[in-house]
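What follows is one chain in structure tokens, specifically the form predicted alone.
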Amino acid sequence: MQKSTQGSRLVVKNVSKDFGNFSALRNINLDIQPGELVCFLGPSGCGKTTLLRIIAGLEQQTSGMLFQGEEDISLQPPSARDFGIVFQSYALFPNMTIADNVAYGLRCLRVPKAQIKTRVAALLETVGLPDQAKKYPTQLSGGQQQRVALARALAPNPGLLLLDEPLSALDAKVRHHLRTEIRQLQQKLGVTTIMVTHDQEEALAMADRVVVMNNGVIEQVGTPMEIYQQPASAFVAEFIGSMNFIGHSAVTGRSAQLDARVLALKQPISVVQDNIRLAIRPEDVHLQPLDGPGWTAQVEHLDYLGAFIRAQVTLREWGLSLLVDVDPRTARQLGLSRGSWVNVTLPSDSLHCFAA
């Protein structure tokens, strides 16, 4: 069994995939570095699973090339590619013990029995299941089964680990715990990892970089902070977290004209643009007492969400509804309640500008 000290680099060049007249992927380009954990994130039907299957060789691209390390794997069958894969459904063999499930890939590679025994024991220790070797999958919880599936994928020491919605079948508490374990294990082993998910919180919590996909194209690639704080399109802004869209405006220089109001912008716009959408995150909207600066607004609804309270307010002057996130202490100081009045300010350094 080949021992690798780090994961493989993966390069995807101009990959497209057509199913008849339908384009599932269009001109995908990615460069995934050794040891990275990259999440493919997007709504159902955006192409993220198709891209993962093409990387695994389970689907053939219509055009384009793939390189793992220095090797062109564009036309290689799955058996010739250096990867391990974990599916949403675990896909464990029910008639095999946990130890035999983990050892399966090693036996296919004709690894000596003594090495298999040592490797299986080490992996079960790594995933926190050292005493479960003789049990069968049905005797384990869903979270434990997913750890076994992870150990089996890692057993041959692959250069690339592919995770296809690995946590979506688990309940929220187990999912939250297991995503932390997977991330720590991935960092410890240094294996290059690609994970498909539709859960934005999962992607932001686990990934070094996030690939946001929509309708077969990549909308943005960046770190979780970049994706959240500097969305490249209105789709990314709306899909990642919550976003208030203020409406269509004319923009010039550092200002935006919205009805009779002029709003300052953080970044200057070089030419006048009509039909621009302004946007701001709920946590960036500021609430003030009525005698403070800003526009007068009435509280329409309050949701208590533990660490913060989400208020829906309507600006009297515009008839515009905004979501505003405030901490409980601020909410108490402002006396927030349904029907109460406050003033709202929109900080210029928090406003985003998108083509309509």
Ligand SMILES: Nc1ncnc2c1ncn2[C@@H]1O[C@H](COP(=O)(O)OP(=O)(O)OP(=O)(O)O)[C@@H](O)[C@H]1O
Contents of the next structure:
Amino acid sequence: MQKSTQGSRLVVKNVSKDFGNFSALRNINLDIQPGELVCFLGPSGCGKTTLLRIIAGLEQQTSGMLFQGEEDISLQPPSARDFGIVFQSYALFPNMTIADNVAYGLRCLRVPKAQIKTRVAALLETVGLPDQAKKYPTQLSGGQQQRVALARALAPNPGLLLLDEPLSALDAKVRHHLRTEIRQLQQKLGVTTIMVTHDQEEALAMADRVVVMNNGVIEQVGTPMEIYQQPASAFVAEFIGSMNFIGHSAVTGRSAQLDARVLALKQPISVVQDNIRLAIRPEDVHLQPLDGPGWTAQVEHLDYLGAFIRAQVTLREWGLSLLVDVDPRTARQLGLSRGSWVNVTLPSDSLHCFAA
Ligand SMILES: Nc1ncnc2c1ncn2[C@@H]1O[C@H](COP(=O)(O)OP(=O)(O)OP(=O)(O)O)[C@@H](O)[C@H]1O
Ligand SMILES: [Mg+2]
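Now that the form predicted alone has been shown, please provide the structure of the form predicted in complex with the ligand.
Now the complete complex, all chains and molecules, led by this one.
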């Protein structure tokens, strides 16, 4: 209780986990800074929860080490580790009042009663539920229950907050609202936080850094902007946002050859590579009038998405279909409609190259 609210640093060193013959995690390395919010993001079954449970001590790693602050926690049981945890389902004690739920961890720590009372009141105030102390979990909405779970996890003032898909059972509006609140609270308290999610928008909106996982390995660790703008692999490029893959190519220096077509690249490739996947984001593809530069394409489909229009165009002579994001004004100027024709350019500074 007297501990400062400073979050702790967490280092994961070469952690692997096997379930029988199945390798769930391989050589996981992470260095999470005090006060950072890191999201584990990846498709179902990639190992996010397993890694979170290993950090909590709820699962034992097959090999590798974990350090929290200066301490080697690799072999510590959960009870000896300094963390609070919130799960996807509202794992509140149904037969306890909201106040007793929040007080639970403090009672285990034998904190004096009067102190518990003050702390619980303050926490319920913090999570926006000052009047709900005497109610029972079933009398609260899903969003309110997750706030209680958050208050309960934060009550002992942990150095590390672990969240496993805490918002995924909530409807979109509550989810959006609560994610902003969690982020603000986390920043205010300075508690180091790891949040598991398979929702890329949530990860990009909340995290200082995102850990993109796939099949038991880390594909990339970076800020939301790095992950989006410089995806390290075709998997990351495809998993985060939308990406058009435009073909396999031999790449030499500053140009890529796709059949008879030569595309300029901004970043020269240092070694000659004969099988590179070229890709471009929908917002980076440019549409021009038919008398402008580029390859001729026909509009197959238009989706009005409010702030922009997502067009699907086909470059017939390439046999290639592309998604293109266009602002409504440009779309009007080009007279975009289903079946209409435009020219397409692929700006060299927007082309991504991935090893095939
Ligand atoms: N106790 C276990 N015994 C055997 N296999 C397990 C066990 N726990 C997890 N696995 C397997 O390990 C892999 C990773 O599981 P994990 O729960 O970590 O995935 P996840 O990324 O959290 O997925 P989701 O997004 O669906 O929650 C899965 O293939 C899963 O079936
Ligand atoms: Mg999971």
